[in-house]
Every structure is written in structure tokens, then in C-alpha cells.
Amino acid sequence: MICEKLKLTLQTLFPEPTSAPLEAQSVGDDQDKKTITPPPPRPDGLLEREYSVHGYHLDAQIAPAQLLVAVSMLDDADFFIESITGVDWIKDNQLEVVYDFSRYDFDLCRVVIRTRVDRKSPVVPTITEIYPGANWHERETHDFFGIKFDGHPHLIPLLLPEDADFHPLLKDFKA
């Protein structure tokens, strides 16, 4: 029920694509070594999905500038924040920040809300405002993948030396 409510309202910002994602292509026969052809970045806008497939029933790509207003309209559902990441990549030279939602409530609905940003400048602005929260799970992206979060009170080191000018999950990080 809440889902089919915040669905219509995040539709009215964030429509469906007008492509729908492209899947992983597998290539060569089974007797042969298989590759696996990542699918290329999917345009932004929000699609349902499967809860048992995915773990999740509403997935939005945005814009980093729409990001406070998609999340407002979460923290305005009721909805807490589950966690904060990043993901490389690196082919494609971008970086993106994933937020998962989720409610108290026995209406399950969880929601993840995806935005890309340039790998040479990768700056989201801060949640922290609109979830206190999520201050340590910024610091912590911030830590792993070096995505910088515009406004944040303290982004200082969580897990690494205050030193470290490295970011270990980003796949081009040599130890």
C-alpha cells in the first residue's frame, strides 16, 4: 500500500525510463569459457521491481541535484536509512552513491535511490541534514571510494588513518 503511494509520488519527479534496462549479455557457447558483457549505464527514472529478485521494490537512478528532494519525500513516508555506498565504475568513469530506504512498519517497502557522478570529481551533496544518520555512513563512502558529500558537518576519516590519501574500494587501487 505505501509503496503504490510513494511509487505515484516519486513518478510525479522521476518517471520510468523510456528504454527499459538493458541485462548482462553472456557470449560463447557452453563448452567454451563464457564472458559476460556488463549492460551499458541505464537512464535515469524509477522502476519497480520484484521484491524476491531484487530485495528491494522501487529503484531510482537520479540526478545528484534531485537527490534532497528524493529523499525528503522518503523521510517525509517515514521511511529510515538502511545504508549508504558506493559503487567503480570504472569503465564507464563514473562513480555512484546507493541509498537504501526502508520503513518500521509492518507495510514492507524498500527503496534505493542510485545517482552517478564523474570519477574525477565525484560530489553528491550531504543527506545529513535531512537524516543525522547518515553521517557516519558518509564518512564511510567517503573513506572506501572517495566520493566527496557537499555540506557534510565533520568528513573526516571513519575506518582509515586520518593520513590516508587513498581509497580502497575503488577498482584501480593498488595496495
Contents of the next structure:
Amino acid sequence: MICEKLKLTLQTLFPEPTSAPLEAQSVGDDQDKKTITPPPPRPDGLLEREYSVHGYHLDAQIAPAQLLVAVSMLDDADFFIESITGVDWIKDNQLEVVYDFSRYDFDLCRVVIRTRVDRKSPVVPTITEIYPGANWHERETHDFFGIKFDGHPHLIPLLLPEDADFHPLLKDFKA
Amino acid sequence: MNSPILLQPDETFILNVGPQHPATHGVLRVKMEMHGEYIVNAETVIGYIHRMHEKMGELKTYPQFLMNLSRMDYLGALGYSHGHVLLVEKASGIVVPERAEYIRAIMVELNRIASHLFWFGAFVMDLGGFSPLMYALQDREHILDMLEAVTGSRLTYCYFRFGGLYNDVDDDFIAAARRFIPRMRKSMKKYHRLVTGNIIFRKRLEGIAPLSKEMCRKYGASSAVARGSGINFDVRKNEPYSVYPEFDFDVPVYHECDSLARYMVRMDEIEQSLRIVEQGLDKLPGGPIMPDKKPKLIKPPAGDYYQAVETARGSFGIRLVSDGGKNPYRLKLRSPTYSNMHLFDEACRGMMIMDALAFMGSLDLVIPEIDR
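Right, the form predicted alone is done; let's see the coordinates for the form predicted together with its partner chain.
Everything in the complex follows now, all chains and molecules, and the chain you saw is the first one.
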């Protein structure tokens, strides 16, 4: 099983054991919504997700500096790149970059690599050296969130107009 | 009088294909650096009809976003809606009645055939043959009529609901679908006789634009682009969803890696879709098309969800980040042709321009689906 193998490989990125998942309060029970404080941002680490609920198996949150190492691990294990996108966590003052990977063979294993950067200076390294197909995905993420991909060969607007200086998927974007 | 432009032997020039060019099937522009008839370098420019569906996804509630999905890919719209409803149902724990799932599969497969037929006609027209398009449209018209009678629209369907369907199929639809299957099989024989064996057609595709397995993987290609390069990848088989495990069908795979292989994959897929429709009609269970119990307001619990489906154009993925509210916090649409088109820049280097246009046709592009 590739999932088990990859789990062990990815685990080497985290010398400290991963703490328990934080999404515990999500399920059911309509408690008083107003009293619930949002959970703090998740610490870096590797989680196994329930595939039948979430649609993916492994979920690794890493530091931006570890990105190239983690993506190389997936490349070595013959994963293909599904997509790259961002999420604006404005309350935590952070931007998240999410990388989706999957496989062509029948050994099903979907992997999500995510990394968080500061909202003011969002810079992550590019992975176009490893996956050339990341090129457009990174340009699109730069369009929508203003995340800079350090070392990207051609980081100009892709879907937005060529003179666009706005990032529409930021939560504080006003049209 | 303008004097003719004379180029030095090593000089290249820039050729703009599009954004308004019939070969690109929409507003796609390719900036090509040419050396005579040969492409030295190409840069694809997209985004001419970008509508920011992902922002709309954040601003609308879950049901309000249903109609957006069919505006992405106007030829195979139902596949995209299928992914969306499956995702939201999975996230919020809605159980779909079996009959509804069967009808969904039948409709998606019919839509897939319609999409492949249009691709077939347009592709052959790109290569200079006009009449196959007319035959293909005639067959496609039968499907559109069937779908229109049930869903109410011909292209931009809004047929699936969270939990089921908007409308049940009637006997007329079932009879029409049963009539259509033998008709389509007969047409397929005609198409193969008319087009597949044609020497001009074959000469323009055989051995043209080889895509290696490795390249497909690095770009995340799917659909016939991957399956024409010997990758046995079909989300319906690799990551079974809906009622697809109940059906007996094959995934056509060709190992030639050229444009003809991609053509053959799609032609064979029409037959496989017909098999699914046939089995779906045979097995179609009775019962309701909407669940008895369904939450009034759809609010998936906070968390990340991902759903992939095999649409006519490949593996369509949809990623939802929910914060437990009535709108998605983030909705990412991973469109298959976006990845398939991306490898064009690298693959077309050194190719002759007419081969590159044939290659572009074999990718089965729908531009609104790339631009979203």
C-alpha cells in the first residue's frame, strides 16, 4: 500500500510526534454557535483523514521551507499533480496554499500538502522545477490571492486581465 | 505598395493564433514563435472568458451555486453538476435514493456521448472533413431532445439537486433511450467507415504529438489524453463513486501516445457509455427520486472535502472548505482541460503548425471550462 509507505516517508519531516487532530468540535450537536470560539490554527504535522467523508487520505501541513522536500517525495512515489490553490484565513492573518496530489494506478491515495504563510508577505517556493504542470496553477493562485511563488519563471496574470493589481479571492476584497 | 517582408534564414517570427480563431474552438490565444512552418516556442494565453466562478461560489449559498456548474463546460455539463452534488451530499451526509443515482448515471453518460459526438464532428472538421460534423450533430440532437424533455434545458442543465433530482424520467424517455442505443451503434460503424479508415485522416494523426506517460503525470493530464498514452486512469474505475461499480464497462486504453490514440479512446468511450446507459435502463430501480429526510438549510460541518468525477473531458475535482456556514468558505474547481491544455506549450515545440492544430483538436478543449 503506497499510502502506508508515503505516510512513513512524510513522517520524517516531523521529528516531533503530531498532536491530535483539532477539528473535533465540527460534528453534529447544534450547540450554541455564538459561544464556540474558532479553533486556533492547526500545528504542522501529518494527519490521516477518513476517505469516505473527506475524499482524501493524507493531509500534511508543513513549513514553507519543507515544501520542496515534501513535493519531491510525492514525485518519487509517482504521484501526479491535481491542483494548487489557496485559502484566505483572514482571522488568523494567514494565507494557506493547498497542493492536491493523486495517483494514476489503482493503489488509491489522495494526498494534500498545505502550508501557511503570513498574510502580509505571502511567499512560498515554486514547485515548477519538480512539476512543470504547477506553472499555471501557481500563476492562478498568484492571481487570486497574491501569493508569490519564489523562483517561478513567468509569474504574470493568467486568468485575470494583464494589468490586474487586485486579488479577488482575498476575503477583504471589495469589487 | 508594401514591400514583402523578407526573413533571414535563422530569423523567427511571432504568429498569433486566436483569440478569435475557428481552430481554437473559443477564445483561446496561442502566441507562437515560428521558424517557417515549425513552432519554436509557444505560449498559451487564457483567461479571455474568465468569470470567477470560485468567487461566486463563496458569495452564493450551496443551492444557488447549482446552476453555475453547467456554465463551465457547455458540452458535457451534467458531469460537472454530478461532482458538485456528490461533494455537498458527502459533506453534509445526505443519502441519495438509488433510483436517483441510477438516473444521474444514465444522464451523465448520455451527456458524455453528446459531448464526444460534438468533439468528433469538430475535430474532423479541423482536419478538413465537413460532413461528419453534420452526421454527428444529427445523432447528438436525439440526445439533446431526450435530455430536454426531462431536464428542461438543452445545454446548461440544472437537473441535479442535493439528495436527488428535479424531475423523474417517464416512459417516453426510457423508450427513446432504448431506441437511441442501437441507432448510435449503427452510427458508430458508419463513422469508423467514413473517418477512421480515411488515409488523409490517419496520415495527419498517426505518430503526431506523442505524449509520454511521464509528461502526463507531471502535468496532471486525464481523460483521453492520459488514456491515449497508455495510462489506465478513469476516475469511474480508479475512485468509484455513485453507482458506477454496479456497471460492467471497460476503460479503453491505447499505447501509441499519438493524436490518433486519443481519437480512438474517445470513439471507444462512446460504446462504453452506451453499455452503461443500457445496463442502467435494465437495472433502473423504482422508488423516490428525492430523500424523505433532507436538511432544510445545507450547512456542511467545518472541514475540507474533495470529490473527483470523470467528466467527458477528464478528471474534474472540486474542493470545498467549509466553516459550517450556509456559504462555502472556499470552493476550488479543478478543471481537467486546464491541465490538458497546459502541456500543449511544451508538447508542440518543434511541431509543424498544422500538426499542432490537429493536436489541439485531439485535446478536446472547451474554453469556458479552462477559464472558469
